[in-house]
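Just the one chain here, laid out as structure tokens, in the form predicted alone.
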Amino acid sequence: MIQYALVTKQDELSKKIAQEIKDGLKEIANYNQEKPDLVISVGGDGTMLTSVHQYLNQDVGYIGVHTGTLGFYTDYLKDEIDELIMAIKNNQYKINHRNLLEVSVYRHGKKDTYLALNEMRIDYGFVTQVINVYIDDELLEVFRGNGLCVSTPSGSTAYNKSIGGAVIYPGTPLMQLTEVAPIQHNAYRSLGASMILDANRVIKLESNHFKCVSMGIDNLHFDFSDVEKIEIRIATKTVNFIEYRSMSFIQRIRRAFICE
């Protein structure tokens, strides 16, 4: 029988939700919060990027149900539990395999590595940050303002898109460079754009400025001291997103952000 666990948002609703799974559940899976095959989120994207997190360094496929504010990674809604349940009963699927990056920040002589489904980003509005951006060792510009942003196409939809960045249809292994209130006049100026990069690509951020840096990991928050650069790439790992049924990007494109 397939192991399964349970991540869930913690209202009352969602709640609910997670309770009838697991009745609907009971005879044709186990539920295993140590060890699943299947991961099930229950809530909104938020509640997605914590799944992911929790079991970033296990093999196992994720689900989302739909209780949320956006639900982008979602493919259930809160009154399609039965469907959910006979889908996993049917056990047929395809795998969606979506790209990670893998974020290298180099301090006291050592480095630490972490993982980002959605993005990894520089945002600090109280102090101008004046950050040397560097594409495979070439400097790129001297960006001046309050941040950088760096997605993947799976976070292209999140806060990328409301910096102005592009949307990226998944699939194919990108990342986007977008700028957070960038400083553009005669004295300083930056590429004001976002920039899509391959695969092969390395991103490398230097400062002087670095003796403190926030920088967020999806929806995770990390303060680091002394920084002697920051470097992102494309991870050589990926996360299975399970797909019961079919949804396609543009599907959700609208679901999210168009259709009222």
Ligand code: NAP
Second form
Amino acid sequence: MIQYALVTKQDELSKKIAQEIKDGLKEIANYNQEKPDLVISVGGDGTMLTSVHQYLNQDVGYIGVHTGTLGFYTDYLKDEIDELIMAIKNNQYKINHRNLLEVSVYRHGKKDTYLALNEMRIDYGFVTQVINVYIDDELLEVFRGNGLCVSTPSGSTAYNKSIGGAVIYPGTPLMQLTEVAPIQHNAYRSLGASMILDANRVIKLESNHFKCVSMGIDNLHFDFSDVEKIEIRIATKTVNFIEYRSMSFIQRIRRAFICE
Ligand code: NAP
Ligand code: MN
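Having looked at the form predicted alone, could you now put up the form predicted together with this ligand?
What follows is the whole complex; the chain from before opens it.
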């Protein structure tokens, strides 16, 4: 029997939909919060980010139900629960491997590693951030501005898009470095465009401002002191999204951003 868990956004509608799923799966699957094969996220894309971080150390497949409008990580809508139950029962699916970023934070002579599904970002608007940006140990620029964002293809439609980055068609392991409010004038200049890099590259960030740094990883937020450097690369680990039915990426983009 399939072992499944639910991660539910804590609003009334999502809780109601989660109960509907539990009832529908009664004969088909076993609820197992600790060791599931399938994690069903009920809420929004943000709920899926929570789900992925919760089960990051286990080998699970993810499927999402959106209780609002269609999302990028959520394939089913709240009125399609019967269809989802049937799909789980039929157990026919494709696996969609999504890339993660590996973010290494060096401080006090040791390294802490974080994984990101959408992006990592350093973003602080009250004092200009001065950040030396290296690609494979070669200096690219001394960036001045609010901050920097490095996103995955999955994350390209999230924060990255809001700050003018490109949307990346899924399927290729790439990472995108995008500037947040760069200062561009006679004295200070940075690239002023997003840079897209492959899995062989490493982005290294160093700064005198890293005595105290705020870093966002997906829906999580960390405050660090005395950071020596931050390295970002495409992780070897991927996360498995279950596709019981496929929707083209272009259709998803159209529904989310261009028209109903
Ligand atoms: P949130 O503040 O609810 O997220 C902001 C919006 O981003 C929500 O509408 C969320 O969808 C959507 N979103 C998340 N991942 C996405 C993806 N891969 N593609 C397209 N849209 C996506 O916070 P949250 O729900 O915890 O999500 C955290 C993420 O929000 C961060 O990783 C960051 O990318 C994004 N974010 C964006 C901005 C911005 O655009 N200015 C600011 C803060 C955070 P749902 O409503 O379905 O959750
Ligand atoms: Mn959200």
